[in-house]
Structures are given as structure tokens and as C-alpha cells.
Amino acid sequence: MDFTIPEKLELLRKSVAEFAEREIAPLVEDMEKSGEFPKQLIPKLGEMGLLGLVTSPDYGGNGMGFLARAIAIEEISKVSAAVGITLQVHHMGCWPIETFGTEEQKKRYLPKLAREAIGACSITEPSGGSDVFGMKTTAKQEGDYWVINGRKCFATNSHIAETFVIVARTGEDAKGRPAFSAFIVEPDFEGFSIGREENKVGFRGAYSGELIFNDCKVPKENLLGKEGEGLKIALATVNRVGRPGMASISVGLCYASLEEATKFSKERVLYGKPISNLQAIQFLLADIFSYAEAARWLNYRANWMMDQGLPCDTEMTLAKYVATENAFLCARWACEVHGGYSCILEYPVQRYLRDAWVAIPSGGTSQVAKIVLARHVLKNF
């Protein structure tokens, strides 16, 4: 059992960390105030190879894999979790096209997504994200088109994506249960529009909004996978791309909290000594470090398993659950180290707390994760 990170991935970590400090850090304050994503960053993400991390070189990506993705998103999210979630949902828009798409679909969409355009995957509706069978968006085939009607909400990258993977109800299966199919949708398709932009407490700078389908005409060749495979595609994308992506963002938040809390404790002087000398502060730092390490290595294991082609849905869920919950605790403890200064906007720990709060329900709530993990326990122990 070898836990050594390959040298090329450590070099990736270093280059992404430098990129984040150079290109992203100066933009964070404006992102926090405006809630808007800096579009000038998109081609730079492409040049760094971050857009194409999980896309094969056959389609313009670099194919570095999921452990590389975890490390890259972690380092990005230490500086801006908003850019982290923009990147992670972009990958959710790329992976199902490569995994389930036709060769024509792959050649048409992936090269641009790997280099210069943002993608998205949207499943959640106003009726709820966890209740997939309650999905109300419908698609009916009419001639050479699928006509889609309905609405998606909380769609990350809503206002900047050039390609969307969405799921809609297309009838019933042989047992009379709702059947779903997946589609590739472009923003200029007739009947498609972007609705409201959500004003979030965290992930400020990452767009979250509505996708509106009003007799939206999607060419029949944009059916992703086979008719009726939409639920399989959606769950695979959430489990294998969405959840480890959220875990990676949360690991970044854990370590950002650790670094800021440690730095502050060494600089803040009370009673003539740095507060880092106080055992109460040391215990907080020890807790943050412990929870950060646990989250990181659960996430690395899950992503390594994905790269090896091993079954890993349970491990992905476990990593997401632990990492998001730990990120919130680490940020809260970092705020305790800062005391009253944690309430001042110029100190980033308050942003880490807000971002970690929003990360918990993203990609599946902790309660849904517990159901998945409990099923695994009852089956295997």
C-alpha cells in the first residue's frame, strides 16, 4: 500500500497553487461583492489544462485523471471555492459526454470544452434535488427534435456555460415507473432561456441560476446515451464526478482554514505572547489539522479508485460526506481562533465558513449520504 503522491501530481499541485495565487486571488474581492464569475479567467483555466483534466487527449484534454483533478480543485479552492465549484461542475458537463456520448457528440463538444468553454450538468428542480423521480421536466420526440418543457434550479454555471447536460422525463418504463433521458443542450436552442440568478451566501462568484425550457427544440442527435438511460447517467455523474468534486473543494477549505488560523495565532499577541502559546488555541489547530487530513485522504483514496477503474460509489459518497462536514467544522474552529476578527470581512475565515455551509447540500445532502452509507453497512457488515 503506497500513499506516495506521484511526482507529476506534486508538480501539478505546485503549478496550480501558483496559478491560483497569481490569477485568481486578485479577483476574489470583486467576486464576493458582485457575485459574478470573471469570464476573463476561462481561457486561462483552459491554458492551464484545468478544463480538460478528465477529458481524453483524443478529444483535446490532457486526461490526467481524477486524482489529479482532486489535487487541482483542492488548490484552486484554497484561494476561491467559487472557482473550484465552477471547475468541478464544468467537469460534470464533460464526463458524461465522453462516457455515454456518440463519437460525433464527443468530437463536436469536448475539444472546445477542454480548452476554452465552460460546461454544466443540471438535474435539480424546484421539486427537490434528492427526489429524482419527482422530476417534472418532460421531453417528447416530435420529428427530428425532442421538445423539452420544464425548469431546472440551482444550476451551477448557468450564466456562462456553453453546453448543458440535462435530464428530463420521457415516459414510463416497463414497470410503469417514470423513465428519464439525458440531453445535450446549447444556450441558443429555440425555447431555451436562462432565468434568475441566485444571490447566495457562499460560493459568491459562481453562478447558480434557473434553466427554463419552453417548447425547447433539441435535435434528436443530442440525445445522450439511449432513451431511458437518463437516470443512470445522472446518478453516475453525481456519484463519480460531482461528489468527489465537492469533496475536493471542501478539502481545500479545510486547509485554507488551517493555514489562516495558524498564521493568525502566531501574529495575534495577548498578555505579551502569541495566542499560539495557549493550549486552547493549540487544541483548535490540532482539530483542524486532524479533520483536514482525514478529509483529504478519504478523497484521495476515492479518486485513486476511480482512476483504477474500481467500484467506488460508496467511497465517493463517504469522501463527500466527511469532507463537506469537516470543512464546516474546520472553518468554524478557524473563526474561533480569530475571535471577534472572524466577523470582519477582510479576514477570509468568514468566507470559508459561508462556502463550507453551501458545500454541504451541494451534490447531495449529508442525510442522503448517510442513507447510501447505511445501505452499504447493512449489506456488508
The other form holds:
Amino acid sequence: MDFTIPEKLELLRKSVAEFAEREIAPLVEDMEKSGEFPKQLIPKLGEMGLLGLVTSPDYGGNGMGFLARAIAIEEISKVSAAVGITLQVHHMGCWPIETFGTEEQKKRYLPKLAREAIGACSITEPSGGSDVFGMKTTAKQEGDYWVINGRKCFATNSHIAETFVIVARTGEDAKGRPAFSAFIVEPDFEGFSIGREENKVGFRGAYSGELIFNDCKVPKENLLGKEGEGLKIALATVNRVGRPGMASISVGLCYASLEEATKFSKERVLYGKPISNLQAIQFLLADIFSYAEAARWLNYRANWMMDQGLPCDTEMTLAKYVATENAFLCARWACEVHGGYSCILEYPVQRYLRDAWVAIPSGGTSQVAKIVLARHVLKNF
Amino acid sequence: MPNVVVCVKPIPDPRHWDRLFLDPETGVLKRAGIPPALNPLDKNALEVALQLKERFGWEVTVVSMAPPDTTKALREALAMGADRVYLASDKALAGADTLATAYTLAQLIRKKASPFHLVICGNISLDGSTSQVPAQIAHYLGIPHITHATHVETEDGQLFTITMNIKKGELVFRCTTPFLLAVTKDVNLPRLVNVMGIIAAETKPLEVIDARELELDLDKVGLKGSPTRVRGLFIPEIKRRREILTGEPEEVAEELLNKLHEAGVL
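Form predicted together with its partner chain, following the form predicted on its own:
Next comes the full complex, and the chain you just saw is listed first.
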């Protein structure tokens, strides 16, 4: 058993941290105020190789893998969780095309997504997200097209993505249950439009909006996987890409909280000494550190398993559940270390708390994660 | 193919300098647990070389003298775009001062990176901060040197125009290759390492070379070859003293002048 982070991944961590500090940190204040994503960042994410982390070199990516992705998203999210979720959902738009797509689909979409364009994967609807059978968006085959009608909500990257992987109801299976299929949709397809943009409490600067399908004509060659495989594709993408992505963002928030709380405690003087001398503060720092490390290593294990090709759906869910919950606790404890200063917007700990709050339900609430985990426990213990 | 040589120094990562401390008993700088990183100005030097590589197709060779556990930091130079690294590393080289370091690096350049068009260094290292090594390397290589460079221009890769900032203006030099150039942080903004660079760096050559292979004169290297002797290291104690002088203004001024002379301030 070897827990050593490979040298190249340590260099990746350092490089992404420098990138985030140089290119993202100056944009955060504007993102917080405007809620807009800085589009000038997209080509820079491409030049850094971050858009192509999970796309193989055969299709224009660098294929550095999921542990590399976890470390990269972690470092970016220490500076901006909004850029972290933009990147992680972009990967959710790339992975299913490479995993389930035809050769033609891979060649058509992946090289651009690996270098210069943002992708997305959207499943949630007003009537269903975790309740997948609640999805009402339909797709019917008419000649050379699938005609899609319905609406997706809370779609990350809604306003900047150039490719969407979406899932729609296409009939019933042999048991009479709804059957779903996945499609690759481009924003300029006839009948497709972007709706409202949500004004969120956290992840400000990352778009979450509506996708509206009104007799949207999708060429039949844009069916992703086989007809009826939509649910399998959606669940695999959420489990293996979405959840570890949210876990990585949350680990970044844990460490951002740790660093800010520690720095503040060494600088803030009360009773003639830095408050880091007080055990009450030290206990908070110890808690943040413990919860951050636990989240990080659960996430690294799950992503390492993914890179090894091992079954890891439970480990991904476990990492996502623990990391998102821990990020909220770490941010809250960091706010406690800051006392009244945590209520002032120029201190970032309040942002970490808001971001962590939004991370918890993203990719499935903690209660949904616990159902998955309990199922595993009852089956295996 | 013309070769540009960049000298780099791995130093304790400046991001963790809050963990450095000087042992008051032994006078030794404790750096345990602080990972090595490239000296920041050496990245500016490498950036100059990489831009020349992109314009003229030159090869970029990085040379360094350091303990063998610094290869991780040197790999970053390869990830930025350097073609190869030669690291002089040997117990015999330990404890080198600037002169012994320059002698070793010059010999490494002669043995492994010659012929060269240009040698580029960072003007100063953040840890040693002597600024002496670049000029000393030039001395050993028998080439001219220009230090404190803030701007570098060339049309043809032969004739260079180098600007150096001085207190009340600028000095502009024109120099043909080969020569040694030492740059400041104002010369450029070093590129960030990207994922493709990290992957490419894995297969680029990073060769560790010992004193024997370099055919070094062992009387000129390491502690033995270093005329500089460190008598002690200490953290200067800074104290404010207050003394109120009274009397006629002329008398007080005279007394103040005497005291400043006595203190060696004037």
C-alpha cells in the first residue's frame, strides 16, 4: 500500500495553484458581485490542459486521469469553487461522449471540448433529479431527427456550454417502466433555448440555468449510446464524474477554510496574544484539519480506483457525502475562528460557507447519498 | 543546433519560509520538511531562453548544482519547456561558496552543454542573495557578462540589446553571442506549467553527474574549494534606543553629530 502522491501530480498541484492565483483570484470579486462567469478564462483553462484532463490523447485531451482531476479541481476550488464546478460539470459533458459515444461523435465533439469549449451534462428537471423516473422531458423519433420537448433546470454551464449531454424519456421498457435515452445537443439546434439563470447563494459566477426544448430537432446520429441506455449513462456520469467532482470542490473548500482560519488565528491578537494561543481556537483548527484530511483521502482513494478501472460507485458516493458535509463544517468552524469578521464580505470564509452549502445538494443530496451507502452496508456487512 | 544554457538553483520553497528557522545554538538554518522549488528569478531566465527557442528553434539546456533530492524541482524546468537538465550532484560539492559553485557550473556547461550561444541566470537567488555566481561563471567560461537585465531584445539571435536599470536611468548594452546574461524579475512574466508540459517532462532527460565525471579539480569544489568562511549566522536583534539631548540647539546638534559618528552611522 503506497499513499505517496506521484511526483507529476505534485507538480500538477503546484502548477494549478499558481494558475488559480494568477488567473482566477483577481476575478473572484467580480464573479461574486455579478454572478457572471468570466468567459476570458475558458481558453486559459484549455491552455492549461484542464479542459482535457479526462479525455484521452486520441481525442485531443491529455488523459491525465481522475486523481489528477481531483487534485486540479481541489486547487482551483481553494480559490474559486465557482470555477471548480464549471470545470467539473464540463468533464461531465466530456466523459459520457468518450465512454458511450460513437467514433464519429468522439471525433466531432471531444477535440474542441478538450481545448477550447465548455461542455455540460444536464439531468435534473423541476419534477425529478434524484427521482429519475420523475423526468418528463420526452424525445420522439421523427425521420432523421429526435424531437425533444421539455425543460431541464439547475443546469450548470447553461449559458456557456457549447455541447450538452441530456437525458429524455423515449418510451417504456419491457416491464412497462419509463425508458430513457441520452442525446448530445448543441445550443444552435432548432427548438433549443436557454431559460432563466438562477441567482444562487453560492458558486456565484457559475451558471445554473434552464434548458428549454420546444420541438427541439436533434439529428438521429446525436443519440448517445443505444436507445434506452439513457439512465445507465446518466447514473454512470453522476456517480463516476459528478460526485467525485463535487467531492474535489469540497476538499478544496476544506483546505481553503483551514488556511484562512490558521492565518487569521495567528494574526488576530486578543488579550495581548494571537488567538492561536487559545485552546478553544486550537480545537477548531484541529477539527478543520481532521475533517479536511478525511475528505481528501476518501476522495483520492475513489479517484485512484477509477483510474485503475476498479468498481468505485460506492466509494465515489462516500467521498461526495463526506467531503460536502465536511466542507460545510470546516467553513463554519473557520467562520467561528474569525468571529465577527466572518460576517464581513472581504473575508472569504463566508464565501466558503455559502459555496459548501450549495455543494451538498449538487449531484444528489446527502440523504440520497445515505440511501446508496445504506444499501451497500445492508448488502455487504 | 544552437544551445542556450540556463543555470537554475533549487531553494527551499519560498511559500513555506515561515517554517524556516535558525537554530540559535548551532547557527544552522533548519529547513526540514520544506520542499525544494526553483529560485523564482531562474524561471525568468528560463522564460527568456524558451522565447528564444520558440523564435529561433534553439535547444534549452538547464544546468544546476544541488543535492540529488532536488530533481522534483528541476522537473518543473522540463515541464516549462526546457529540453534537458544536467544536475551536478556529489558529496564533494557540499558546502560550496559562490566561487566553488561557479567553477562547478562552468565545468558542467563545458562538459555537457557546449557549444552554447548564451548562458542565462537569474540575477540573484532568494536564499543566498549574493548575486555573485553569474559573473563568476562568466569568468570561468571566459565570456562577457551583463547582469541586472530588465529587457532583452534581439533581431537575429546574434546581436542582443540588453537594458539594465540603474538609479537614475537605464544602461543599454549591445553584445554579440556568446555571453552570459543575468536577469531580474522585470524582464518577463514566466509561463505557467501546463498539463501537457508535465506529461512531456516525464520522458525528457534529467541526468545526475558526479564530480569524477565532470573531471573537477577537487581542490576547487565544495567546502575545501571555498575561500569564503561563514563565521556565524544570527538573526539581527533590532532594538530601539531613546536618548533625549537637552541644551542650546547648536550644542545639541554638535552632540548629536558626535553620537552618530560614534555609532558609525555617518
